[in-house]
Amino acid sequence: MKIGILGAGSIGATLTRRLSTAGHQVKVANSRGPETIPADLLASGARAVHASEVAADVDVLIVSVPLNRVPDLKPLLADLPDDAVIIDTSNYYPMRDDQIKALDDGQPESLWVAEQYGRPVVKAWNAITSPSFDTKDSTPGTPGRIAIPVAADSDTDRALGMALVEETGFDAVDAGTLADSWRQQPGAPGYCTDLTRDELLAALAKAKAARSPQRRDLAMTVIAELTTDPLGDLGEDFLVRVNRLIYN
């Protein structure tokens, strides 16, 4: 499968390594140019390209950038084939992304992203921390294997997203349509809490839309009070521990 990955941050980098290792034809781009893509990301055959090239002639485009950059990306999709699938990994954090009224009013983030692109999207790989994604992959059937939710309006597109999630080393959980994708957003019990398939299904079911933004913001306040480096100085499971405490 031909896969383009836009964004070479923590999640995008791991996606590049895993999907190219799985045998896909992967090209990766960031906003700074192909010469800035680390060589280790290309060791399994991925190619570094300019952002203007990443959407051309692909079956899947994975966009892994901060949500506040999404509105500026539509021109980069001009060459995306009509039948290509877009997978979005972003999350809304008002303190980082500035206030977006539609999201503050309760619109699911993935529906807003789809509106910006003018195309449907699949929501995947948003509900796992980058340290967990990088280090906690495992083979199917491994006890305690972590699960990742996947939402999309098209059954076919959702199945494709789930198959790719499995190839990156995690159980894929059918999280329904984009209208229900708020259940995997920041503040919900299934967001970045490293759950198994059965645990994640239960967490998605018990999510409450009204309380998720409050809990998201509370978690960010706690994290800011405790550390200046949430991905490092208190251990790779620090974010998971905070989220489990606050989101459940």
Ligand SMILES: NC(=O)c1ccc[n+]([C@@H]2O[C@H](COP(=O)([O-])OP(=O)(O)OC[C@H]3O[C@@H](n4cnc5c(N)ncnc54)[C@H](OP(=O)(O)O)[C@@H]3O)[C@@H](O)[C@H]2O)c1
Contents of the next structure:
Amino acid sequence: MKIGILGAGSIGATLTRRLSTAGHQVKVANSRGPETIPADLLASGARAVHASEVAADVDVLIVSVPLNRVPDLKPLLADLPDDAVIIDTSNYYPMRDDQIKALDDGQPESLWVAEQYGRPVVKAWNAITSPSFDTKDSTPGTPGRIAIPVAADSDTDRALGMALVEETGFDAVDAGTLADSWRQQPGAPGYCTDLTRDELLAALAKAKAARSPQRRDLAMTVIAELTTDPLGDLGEDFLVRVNRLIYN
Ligand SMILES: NC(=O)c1ccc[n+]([C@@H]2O[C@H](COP(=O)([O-])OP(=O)(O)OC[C@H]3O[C@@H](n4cnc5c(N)ncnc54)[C@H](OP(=O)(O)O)[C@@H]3O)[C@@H](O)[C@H]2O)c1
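Please show me the structure of the same protein in the form predicted in complex with the named molecule, now that we have looked at it in the form predicted on its own.
All chains and molecules follow, beginning with the one already shown.
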């Protein structure tokens, strides 16, 4: 498949490596230009391009930029083929991103993103921390394999997103439509908690929309305090441990 990846940060870098290793024709762009894309991302054949080139002639465009940059991206999608699928990895953190009223009022983040583009999206890879995504991939059938939720309104697009998630080394879980995708947002029990397929299905089912924003903000506060504590030896997986404690 021909895949464009917009965003070469923590998540975009791992996506670039994994999907090019899996044999896809990958091009990747950031905001600063192809010369600033680290060479190790390109070792398996991915090509660094300008952001203005990333959407042309692709089957799939994965957008992995901070959510508050999403409204700037529509012009970059002008060359995106009509039948290409957009996959969005973003998450809303009002403490970090600009405050967005529609999201504060409860609109699922993926629906807001789709509105910005004027096209549907698939929501995937948003609910795994970048360290887990980078290091905890495994082959299908591995006991304890971590699962990632995938939401979309089109069954075909969701199936495509799920197939790509599997190729990046994780079990893909059908998380339903975009209207349901608040269940995989920050603050929900299945968000960045490194669960197996069965655990993730149970976590998605027990999510409570009204509770998640407070839990998300509490986790951010706790993580910010812990990471500035000079005595803190946070140890491996501390983000996942904090999330499990607060989001469950
Ligand atoms: N980090 C995580 O643990 C994690 C986990 C799951 C999902 N996510 C979500 O995934 C998204 C990406 O996260 P990240 O941690 O990978 O972010 P990041 O490390 O900050 O990287 C963001 C990337 O987006 C690029 N970018 C920003 N604005 C752009 C624009 N207008 N045009 C083209 N490229 C642009 C940046 O390019 P420059 O550097 O050149 O500006 C950079 O390559 C976010 O929405 C985040 O919430 C993050």
